[in-house]
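Presented below, as structure tokens, is a lone chain in the form predicted alone.
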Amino acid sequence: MKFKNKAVFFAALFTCTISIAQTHKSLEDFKPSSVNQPGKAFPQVNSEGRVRASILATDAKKVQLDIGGVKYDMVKDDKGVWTGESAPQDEGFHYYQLNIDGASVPDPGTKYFYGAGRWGSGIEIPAVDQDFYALKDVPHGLVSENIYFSKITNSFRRCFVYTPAGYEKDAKTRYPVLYLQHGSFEDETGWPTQGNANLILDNLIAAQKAVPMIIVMDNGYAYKPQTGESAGRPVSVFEEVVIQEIIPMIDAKFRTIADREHRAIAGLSMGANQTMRIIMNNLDKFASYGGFSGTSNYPSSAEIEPITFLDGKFNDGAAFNKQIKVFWLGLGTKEPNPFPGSVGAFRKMLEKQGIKYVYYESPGTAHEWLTWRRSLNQYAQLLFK
């Protein structure tokens, strides 16, 4: 390479000093994400919880790190593979993708996760807690694919099902049940692969923490059936399936203590307002709930009327805590808006009718997985006992 005259050398010169200072500020003790597909080197995390990515696209112009809402420039070597890292990022897991010349793509490095709507690639920065989550030599349940249709949306579903270790054995013994529900732009394989909710229940009951359960995990996204006349903004019919159709379809189909008292039910975000709305309206199906970063809309500035919100479902606190077993929501520290807002709003409002609940806030987390399994471990610790 030329250049005209000395200052565009030493301008050149200074970038590339910059470029390498920068390089060289991360820590060198990348290793390979834990959700890596097999055999794959990147992605990689180091301690300082950057994520470098590398990808072979010689006859691309421009290739991105896109994650946490922030794309990272990478940079090709001579033989055309594109790398590049991002800035330290929050412990737990990450959806994320590359952008290649403006189009926004899956990292053929990693294991593929259904979120924000697609099917893309994930990460996994280390927690310091990860133990609690993690996969251990301790008995474990089974997670079991169960297609149904629904007469209501008149279509195929599916949920998933964790069954607790030994539920083969015994063929006599019955088991409470926890409905547990994803967020928006996530489906049914959001709990039982981000969410590892049946490593944490392995890990609870193996350590006597919790009782062993039975937990459902159902798509949150239901719809009435359409035609071109009628075709518009399609109605939800949640609540309906989850009713008429997958609570009778789970009691008669699994070994369930099939009464209120043994049924629980929760959700994250976009679940913690439809399971919101369906245990109070449905207080002889359920006993329990837990809003994980959620409890149900309305705006986060404006103070809640008991007599009114959810059809005044809150307005008798002594008759409430009465129904209610355990009422349980969870935070992470570092959510954004306008999510304290509005759960702060709803818990003025428990407060302020004498309702008892249990408030959990996730240390260094925001509206992320890691904010989840934190919840549903301590959730479930409290349920059926």
The other form holds:
Protein chains: 2
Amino acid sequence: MKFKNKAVFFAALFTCTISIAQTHKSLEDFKPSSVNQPGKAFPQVNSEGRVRASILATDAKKVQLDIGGVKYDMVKDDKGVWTGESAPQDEGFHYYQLNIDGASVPDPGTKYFYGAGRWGSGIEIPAVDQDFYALKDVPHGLVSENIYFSKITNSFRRCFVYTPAGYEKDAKTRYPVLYLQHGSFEDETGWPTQGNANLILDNLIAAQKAVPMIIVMDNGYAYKPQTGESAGRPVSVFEEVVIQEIIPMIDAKFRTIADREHRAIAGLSMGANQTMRIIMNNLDKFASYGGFSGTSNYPSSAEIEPITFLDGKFNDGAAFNKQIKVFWLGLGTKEPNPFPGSVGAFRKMLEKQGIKYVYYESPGTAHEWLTWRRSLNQYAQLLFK
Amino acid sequence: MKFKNKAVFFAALFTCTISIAQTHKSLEDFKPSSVNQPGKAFPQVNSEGRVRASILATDAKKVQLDIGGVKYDMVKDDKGVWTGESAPQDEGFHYYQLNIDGASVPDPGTKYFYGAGRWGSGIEIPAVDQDFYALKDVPHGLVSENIYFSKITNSFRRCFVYTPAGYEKDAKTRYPVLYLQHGSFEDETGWPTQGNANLILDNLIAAQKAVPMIIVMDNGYAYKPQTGESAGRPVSVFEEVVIQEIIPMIDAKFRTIADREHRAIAGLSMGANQTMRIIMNNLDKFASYGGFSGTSNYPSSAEIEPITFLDGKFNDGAAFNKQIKVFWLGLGTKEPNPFPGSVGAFRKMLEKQGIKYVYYESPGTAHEWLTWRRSLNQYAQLLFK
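Could you give the coordinates for the form predicted together with another copy of the chain, as opposed to the form predicted alone above?
Up next: the whole complex, starting with the chain shown before.
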């Protein structure tokens, strides 16, 4: 199973950390992070993108700031307050934690976000283009928590649904829908929280750069119920849940335009992989696709055989171009392997088949949320036009 | 200022803790708490209501579980895992934290909740009547995050809006509205998260015990913007925000019945105090009130003079009874002072004035969320009938 392999890969990524003592001299223009808890002075970020954390731990022997795969030693003052700084971080949003005498814990100064398989601390390094996802005085859409019972998984599930500003006022207007998925070890809270999907669309729609649309953000982990006898490897049924449960529910509950031309699907990383399979298996349901830092040949960078890849769905380039309205791929310039390799191999295949697509590179960002915020910002402008 | 006094009172409540070493023998029927992060085995709760926490902290000297104002010493095993238990806790939801060598941090096993002035850990002790706030296979309403810019405070604010199941389907039906407020050191996330307000109403409406209604949950902290010259004590303008900004916004954005008979207001603790003032100052806007563990004479238990109290609004009992549809007070039987004293003095005044009201006691609960979930469950059944 793909997810199992990814679990191992990411676990390695997150635990392969080294310990670094501070030797640099930081610029003293630190400010509290924009995602701190109300009234909390720490953590802070300076103009170099360094993170400064601080915590009272009177009796601790060793306290570290653990961010970006590196553990930075913090230093204790005479009041028992430990303070320390990271090397400059990439612009955008990062997950991190503190380590106190061997205990990995969230920093009590930040709000909490679900990523890396846990609810934990996050920090925002101001980006040069942060205006596009900023909270501004424009009309704001609603983000609604929608709980439902899934018969396929025999469990309660949840999606968040963005409805654009004005949705409530005019009871007749119907809207196109973007189904937007998170990555591995994340959940349905990713896009409406650290993804800022609602603010990105509020700003685009206010500037008339994007068509008003509904966005559905569900959880990409969905498994067949296990009975006593069948217990074993969990079998993903996310595609079935999307097609048989989520889409009919959204079309019944919200004022959608319920045809393929007015339905798009996109995802990041694992979500890009999943949603590419979903659109290719269900071309009667979707006409546009966005793959943010991911493709369905992940993690391979080997040449793709269009006759066999995804049941030959990319084999007839001319037919593909007729059916698909927007086929969009994005990647950060600093993404680690295997992402550039597998996305690169996928693009080569598209080009060989004469398939039209849009390719976007996010400058200076890795496999992180600023890449995906920018991807959504670019992709959403092309949809339903 | 009232809030300042409360701040001191609550700070005292939360920091006055004692250290307790384990000597008891617990029943070994511990199960993971229902509000743990996905896949996390700890914290756990047993049938006595004891909380068992566990955390890896290989190099720590002292780790404690800090719950209900008491710090319980945890014990280290040979792998560096610390485990410890609390005394039995009251049924319902409690905030708590861990203490690792002097650092107070959230438990990485739980989801996080805003209370006690921070985002931190919470735990759920199963209650005898937990069915009324359980997630069940009934039609579910939506909880929508609504961001708005407040001119009065010159800041972005947020409310959560519950719309009952079926709201989206029939574009003509209009609904009554309950404005529902959190307590001190909490925020607008309290009722839709640890309060389970949406699930309580979903279940009541499905059982036809409550009228379908909209619920608006905003943030009770709202202050006049401070200029350089006026900087000093913050001045609360929450009442102005409710009357001049929130109500017009909700009536414009949602399909409400926009008259006083179809508008109710309620709150818990600080919110009970605030909302009583708001309804009494705005009887043209609201016809029903719910005070959960709080009244506007807080924290005094002295006899109330109806001629002067809240500008004499309770002085004419007969007129009061004509104007108010539901006047409702609730309190937990285990609430600490000053709550029983101030609510008791308030009830005496009501009785002296011949004012009709409903009084509810939540058995075996203190100044905590089970008292308030039960209060909402009782109060909502009486509204708009």
